[in-house]
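Here we start with a single chain on its own, the form predicted alone, put down as structure tokens.
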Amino acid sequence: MSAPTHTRIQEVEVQALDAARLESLIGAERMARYEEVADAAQASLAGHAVLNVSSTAAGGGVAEMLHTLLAYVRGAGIDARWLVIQGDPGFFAITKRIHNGLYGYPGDGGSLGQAERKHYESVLQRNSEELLALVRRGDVVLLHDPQPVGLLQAIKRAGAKVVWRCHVGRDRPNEWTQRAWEFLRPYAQEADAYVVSRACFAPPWARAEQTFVIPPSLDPFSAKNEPMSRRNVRMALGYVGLLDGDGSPPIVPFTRVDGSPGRINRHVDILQSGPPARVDVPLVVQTSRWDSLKDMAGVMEGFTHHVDPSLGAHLVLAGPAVTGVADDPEAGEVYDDCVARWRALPHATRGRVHLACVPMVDPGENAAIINALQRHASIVVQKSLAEGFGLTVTEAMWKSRPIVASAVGGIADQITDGEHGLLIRDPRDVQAFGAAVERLLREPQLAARLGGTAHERAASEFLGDRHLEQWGELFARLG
């Protein structure tokens, strides 16, 4: 493996959003508390910048979270910036292996030995030369996930304070988590603080006083979550090909991060046998990356083998276009495996299963399509084998959708079984998964009740004011 000869770090444009627009949703008391914390955070930073470093600006929950979070941080008067490192296929194969290891899985089964360490370091060395020109003494640098954490020591030598934000983890360590931690420890152990979504995800060497548990949040005004009328939902999905329609270009606006209006122009790349589902057909939907740990193939198996076809439901598995996520080398392989399994289904069954690759050229357009799909869904599912925090689960909760999900990682913190959705204890139990989906299809009153309580919990726990308060408290501690 050879390192790239030239590296240019990408700076992502971040808009400033005033969190005051949340007040209509959170109330005056929560808004006042947020403003107090924001003022304290701004004072503790004393004019220094907060730089976020990740490996992609699109295509996953981390990127989506940063678009929202940093916009509100900037709106609070803090100089927040977002930088994306560059790497080659060998680098991202190594970091995907580490990522899977932290979830407790071997990934591609490859090594994490000296050759991989040397390549990892050489790529990050080239990134560091440009990154360090942007870091000032006293700045706070947040490194997101395993990809950029090898930059930590160089950043500290530049006089900045460094926080490692690890978005992934496993409830119970095993040999693969141990291997991943051993690879990362030489780089991450000198962090000033660690941020995780669950306490049990913290590095084994991290002291309690260094560790902060901060679950992500959603922006209810983003293109992914903003209100959309039933008419516009149906028009949008009919146009892109996810529902039966006349294909006429819809005048369905969405709101971009900067507040300007956008419009859905592109179609979704769909693999299906026969026409799309009719508007009146129950739709079971999973939206996630084409990642083996999201278990799209298991969702297909559970639906096709264990949900009564006489109920008439269709399944949509929707993920980003496989070329649209730079740091995920497995996406194409996972999608191809789903396609092979789909082709092996009986013809009549294939007609009820749709594989969709949503275009990534325009992130706002992508978000608007997913928004429409989640809002139309009769049931949203997330049958992950492992999960740091299920952002798609929170999105479905906000939209009052009944949910069937695996009781793994952060999902178990988001949903109480039987109160906000139905949880599957064993994520590989496709029969239990199918039974839960079928139960909600047969019991619409239960589905409606779960959707309503899920929305209430999302409004209480997973909006930006709580998220920003926790980050403000961390900045104050670092100061």
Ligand code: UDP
Second form
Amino acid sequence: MSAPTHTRIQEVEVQALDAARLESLIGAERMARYEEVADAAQASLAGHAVLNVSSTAAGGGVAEMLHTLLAYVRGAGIDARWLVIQGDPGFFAITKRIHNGLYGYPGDGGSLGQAERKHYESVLQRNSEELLALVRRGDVVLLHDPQPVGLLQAIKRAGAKVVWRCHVGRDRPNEWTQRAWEFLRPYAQEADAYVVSRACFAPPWARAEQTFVIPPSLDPFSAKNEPMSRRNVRMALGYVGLLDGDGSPPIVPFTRVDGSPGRINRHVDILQSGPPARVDVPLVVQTSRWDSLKDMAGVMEGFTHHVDPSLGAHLVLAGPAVTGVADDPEAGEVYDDCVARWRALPHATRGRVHLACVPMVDPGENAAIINALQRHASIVVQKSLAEGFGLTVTEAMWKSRPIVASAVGGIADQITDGEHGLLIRDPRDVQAFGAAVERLLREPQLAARLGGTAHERAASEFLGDRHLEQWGELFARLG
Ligand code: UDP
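What would the structure be for the form predicted in complex with the named molecule, given that what you showed me was the form predicted alone?
Complete assembly follows, chain above in first position.
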């Protein structure tokens, strides 16, 4: 395993967004509360920076959230910055194993012993000099997920407060979670605070007063979630190849994080055996990274074996282009497995299943395509075997989509079964999954009701004001 002797930490540009634009959605009272907390947080930070350290700037929920959340933090007068560490394939294979371990799975089956520890530490050692040059005494450093957590002690020695924000976890520990915690504990146990999406995801050694439960949020004005007319949705999907269309691009551009307009220029790489679905065909959609715990293969099985084909629905499994997510080494393998299963389907069934790799070259364009796809979906599904929070679920809720999802991790905190969507108790139960999808296809009134209550829940619980208020409280406690 050869690696360069030095690395270049990437600094992601963070825009400043004024949270005032949320007021039209959250009302004056919520806005006033938010502003009070923003003032208090700014005062307790006293000019110190909030540095976020992660391992990828694109792909997955963490990157999705940081792009917009940090812009609002900066807009509140706080010097929020975002740094991305660099690793080699060996490093990301180890950290993916830890990630899967925290979800309670063995991952690639490799070990987490002394050799892995040595490699993990050596890669972080190469990142540390450059990172430490950016940290000042009194700054707050938020380390996201297991990849950068080995830097924690060095950052503390530099006089910063360090928070470990772990986005993943398992509801009940098992041997694999235990193994992952053992690997991480020597680095992570000195954190000043821990932030998790659910209380049961906290590290086993974390004291209650150090542990903050802060679920994520979405930005209703980002390219992923901004309003899109039905006409533009159809044109966008027709242009990229996901729907039958005349190939004309959407008329209205999407909005980039800096507020400038962007255009959809690229096509989606789609595996399909016939034409794309017609506009009037019900579409069942899962949007996920190509990760075995998202169980794209299980979605395909549930849909093809347990949903009545005479209902005429099509399935779209959409994920990022497989080379697009730097810290996700399993993507190619998981995608190839889906392709093999797709090829094994009977011809007529195969024509109703579309595998889509959405280009990641331009993150705004990627977001706009996903936005259109989620808005067009008759049903959004998220059949994860494990889940930290599940931003794709929040996104679908915001878009008033009827949802079928597994009752795992943060999904169970977002959806009450029968109220905001339908939950599958056993995430491996493909029959129950297919039955729930079929039920929503047959009962459009139920589907519309669930979509409506899902939107209300997202508006009251999962927008930035609630999220930023919780971070503000944490900064005040650290100060
Ligand atoms: N996503 C995307 N493009 C894709 C696939 C996924 O932008 O091709 C986004 C998706 O919309 C969501 C995030 O990636 O915002 C996935 O977050 P989630 O919390 O669902 O899962 P994670 O990837 O963090 O495990």
